[in-house]
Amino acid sequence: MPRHLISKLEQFTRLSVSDKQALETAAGEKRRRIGPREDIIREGDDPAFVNLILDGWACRYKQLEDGRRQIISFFLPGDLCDTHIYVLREMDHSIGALTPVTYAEISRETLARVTAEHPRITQALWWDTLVAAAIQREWTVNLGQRTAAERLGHLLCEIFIRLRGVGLTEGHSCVLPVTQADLGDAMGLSNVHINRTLQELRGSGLIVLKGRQLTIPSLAALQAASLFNPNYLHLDRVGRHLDANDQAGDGTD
């Protein structure tokens, strides 16, 4: 079940029991996995589906001839890879796995009856696609005017509140499953830097970090040090101020 693309497209608005069921269906149709460090699709392939992220975190990523590589955006479960790319006769960039990933392979035929048939559906995935596209320029704000310590942290937020809004934290808590290299490359920072960096933010207490797992004691000290402000993240929509009972019991459009 695509419970997280669900438990996310909530953060914007509530959706019907067969607003669900045609999720659950569209994610059902056709299902992959792979390993780390295989790709979904490549640079100069045809995208002929839209790819859902049920489990595991992947990337979008340009690489340099000579073997250089950006990440240019993190995907997690529940996290759709472009829902108009099928669009597109082909790709300008590759999606590729950083740990075990499952994911759904989503026919343009199959998401044009969804959309056609749910219009909250339709609604809540142009959301998505703005909150994509405000994410992307919060990186390159990153990229271009925050130190290394404010660049980290930052993203560090922004994973950890993605996380926490499709149900994958555990207190103050998450699971970090990238390398120091990964984060280096979508920091474009060196490995050494990254590592500099990291023990930076330990010895200030803000965050602990043990194997893979990411502890972050005070989210609003760690959001203050990385001039982190979560408004392009648009979650202060209708789904965030909905109380549990008005959801269960809602099974209408």
The other form holds:
There are 2 protein chains.
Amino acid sequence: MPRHLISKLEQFTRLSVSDKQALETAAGEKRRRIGPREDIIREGDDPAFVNLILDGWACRYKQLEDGRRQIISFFLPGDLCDTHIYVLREMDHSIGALTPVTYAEISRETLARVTAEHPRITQALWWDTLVAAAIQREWTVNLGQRTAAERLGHLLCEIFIRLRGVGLTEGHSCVLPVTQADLGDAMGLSNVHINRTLQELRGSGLIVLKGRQLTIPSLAALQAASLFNPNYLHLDRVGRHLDANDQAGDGTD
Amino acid sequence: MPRHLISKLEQFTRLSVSDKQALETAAGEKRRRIGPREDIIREGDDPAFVNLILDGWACRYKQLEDGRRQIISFFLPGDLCDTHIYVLREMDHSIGALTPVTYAEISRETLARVTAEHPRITQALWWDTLVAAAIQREWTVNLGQRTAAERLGHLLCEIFIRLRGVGLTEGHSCVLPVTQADLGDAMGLSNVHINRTLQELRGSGLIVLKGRQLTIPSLAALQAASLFNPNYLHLDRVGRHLDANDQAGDGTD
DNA sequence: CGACGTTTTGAAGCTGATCAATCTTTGTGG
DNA sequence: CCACAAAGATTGATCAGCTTCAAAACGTCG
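Switch from the form predicted on its own to the form predicted in complex with the DNA and give that structure.
Everything in the complex follows now, all chains and molecules, and the chain you saw is the first one.
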């Protein structure tokens, strides 16, 4: 069932049948389901598990004393929250659902066992962690330098490509199941301005957005308009040399 | 000589004499010195080493096609660039010096050896990595939600506390060796507005800034004004239980 | 149908950007 | 030790992008 995670990791390296089974087992241990606006974990809590999003969208966020909320990152299906979080004593931010979410709680011990026995998974999780850090850096650039239209366009490019990596796009389309207010909290813009900026992107034909269905007629055009350079997602199959080949037939499915 | 790194890590766990010697040796292998505005590594380069800043200030940054520059994070003495960066094939950002900088290049092999032989160092580096990620997240909040004055005040709190952790403060003062334009590139503000915001902070008595000498008369007051919550720096000695105690006298110096 | 959440629109106001000039500091060479 | 150059800090004036507030339209679901 953690097929999205597997798809994602296979962008980096090919996994053997046994690798996939190990992930399967780990993700099956403890499964939970929550509704939108519910929290998976809160600032101040002791992080006991690594959470794996199986379905739905969640986010990291932080709320200032006066109510301002910043969404720090989006969690899409297949995303894993910090694999070493248990080194720290308490959460410095919260993780909450934006849509109905199904996720797996993976214990520290399980994760340790899986990585000890499956070096390719270890490598792939490293890659995933580094890409997550790169995305966070890119958001810094996004918030610091880009205009509203560039910023939003950039986000949509990123989301589309990430969803494609986990098999959740269809042609030029994908879902965008969050409210405009959520997008605003993520981009540091008011919901009103998000609305106007979306209209601007629609007006210039860069996106088609009907309800929760997003279509990007030309990803290249949206990328160009948003100064989007996909290099930070590191989709260049760096880990080719780690492709599983220890058993005939492995990794071909 | 990597005394700043050692100071920093000892905020998390106590290190034995042998731990410190290992860091000493690793940091001594290859030392380099560069001037301000020179790069340590550039976007597109193949990351061969982990860089340890021994002296001076550097930064991660990214430059957009049209020249806009965002400083993504500051590297202070004792800071280590991503310890697992070699998993990726090429840098998605650059690292450059803001002042004259001395740094050590640590090879992948050396780092692997040190961590294999020194579990406390491994743990401490994990803590360091997670704190670095938390800082990046906090910058996202900073850029997305805080006003110019809050943003700048927040940054100054963070820098002061980080410098204090590596023994580079004196009483309520520390150096601030970067230009206002650099601060602007880091905070997503124009240099003009940085200037005016600094004057505002000076005017309200929250900071004293003469040349490159920064004094924060009341850190608590600046924190309050900037909505600064230090929890994300995880300075609560989480790793107490890992304190080195395998040899009498260890860790007490 | 009615209610609630979400999107859309309009108008007014503020924060911070831009541009351009001046002042100050630092560093360098004579 | 002074003169000069270059970098950085400061100031003023104008402008643009985005926020805020408020209301209306739209959708969706019990």
